[in-house]
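Read the single chain below, which is given as structure tokens and is the form predicted alone.
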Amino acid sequence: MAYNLLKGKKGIIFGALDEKSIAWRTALRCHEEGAQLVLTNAPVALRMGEINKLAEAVNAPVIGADVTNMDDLKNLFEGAMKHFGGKIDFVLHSVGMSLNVRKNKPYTEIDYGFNQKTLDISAMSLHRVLRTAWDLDAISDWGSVVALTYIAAQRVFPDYNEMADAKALLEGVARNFGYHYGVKKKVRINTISQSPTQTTAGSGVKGFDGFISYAEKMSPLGNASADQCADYCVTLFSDLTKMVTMQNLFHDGGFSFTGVTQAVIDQMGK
């Protein structure tokens, strides 16, 4: 059901790779709340993803940008407000990529240089687009950014590695630019601290399908969707949320502040 939160509101999506993806099931729903859409990856996404799938689907256009590039992330900028004919109301950072994960080394063994990069793509981007979008004035008044990130940066999640920190990273990036662009210009920027969520990205992570069955016994409500994040991300991309800004949120179904529960109890007893 729409409600057209999202009614004459102009966004920039990073991130979405396939139908799995979070940023992908977000732009479908800003569409459908009104929202015009860019739609934006790294180059080597493009090629390997379907986002002109989703392009058609949301009736935007694909701007490559490498995240780290500060040249390809002023021609994004440049370009959607090109687009819109204006500034942008909101942005979507689904942005995420770690090479020792990839390369399967143990935290305790990380390479540094494959850690900066990690660092660089995965939380310092956030950084990177925020600086873009405040030099070139790029973002109404009152504007939302949202960031994705995970639990992992507050509690220890081994097979996680070096992302945790990437995410705790983020998180302070969101809250201390927060602060600054808030008092410029009343931009809220904003984390949402998801559910471990089936995508092509996540199934990267070892032991990552035992870890949803886990989570999904731990929390109340179970564990959030895709889709589910994606109602989550309109509301604070919307003007019903203008006074929220800086915070984690959690959108877990209670996970974050769940001890225990009777099903994992009866799991372990078996």
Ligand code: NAI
Given for the second form:
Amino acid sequence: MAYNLLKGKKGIIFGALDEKSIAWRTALRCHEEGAQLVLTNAPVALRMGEINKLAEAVNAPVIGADVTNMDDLKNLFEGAMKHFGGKIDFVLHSVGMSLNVRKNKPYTEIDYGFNQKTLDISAMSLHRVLRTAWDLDAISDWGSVVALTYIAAQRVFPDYNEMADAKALLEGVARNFGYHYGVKKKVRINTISQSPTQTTAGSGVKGFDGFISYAEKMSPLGNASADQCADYCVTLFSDLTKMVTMQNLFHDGGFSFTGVTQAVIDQMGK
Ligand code: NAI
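Switch over from the form predicted alone to the form predicted in complex with this ligand, please.
Okay, now the whole complex, with that chain kicking things off.
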């Protein structure tokens, strides 16, 4: 059901790779709620061509940008402002990639060159995006920026590897830039800590299927889906959450505050 929550708002969505992507689901929901969109992804992801289907469905242009490249980001924000004929009201940062996970390097044996790239793509890219918007004064007063994170930033999930550190850094950037952008322009910045979700990035984690079913059993409401995450993003982009900023918001069916569930106890007793 649509509520027109984003009527008249303009947003940039990073990270729609295929129809499973959280960014893809969010773009569809934002469109349903009346937003105008610009889509972006890394040039290598655009070559897959999938994003064109989404672009057609939500009537949005696609502007390629590698999140580690400041020239690309400037070109993206300038292009988006030109397209909209004004400033941007919301941004979804739905970007993550671990080179050490890709190369099967365990946490205790990571390659530091890969690690730097991982942190740049998955965490400092939020700083780069915000800095670009800040320099261009591209986000409207009371605008909203959301980035996606995972609870491995607070608790150990061994196979999440270096992405755990990347998420901790990402959440730090949201909090710290959130202070400065709040004071300057009332722009709010939050992270959503999402349940494990069956996507390309998610499936990169070793033993992901076991991971998902464990989280499902450990969450009183079960795992939150990508579509439900999209709903939550819509509320954060809307005017109904204007005073929420610098927060890490758990969207995980209660997983984060559950010690154990009966379902897990029963499983252990078998
Ligand atoms: P996905 O694989 O569909 O999305 C990741 C996106 O990052 C892709 O579109 C990819 O092209 C983009 N990307 C990678 N390197 C880039 C670069 N250099 N420049 C620009 N874009 C780049 O997977 P998903 O799951 O939708 O991931 C979105 C976000 O959600 C990520 O931050 C992920 O860590 C986070 N998240 C995912 C969970 C899951 O279980 N799937 C759980 C909690 C958070």
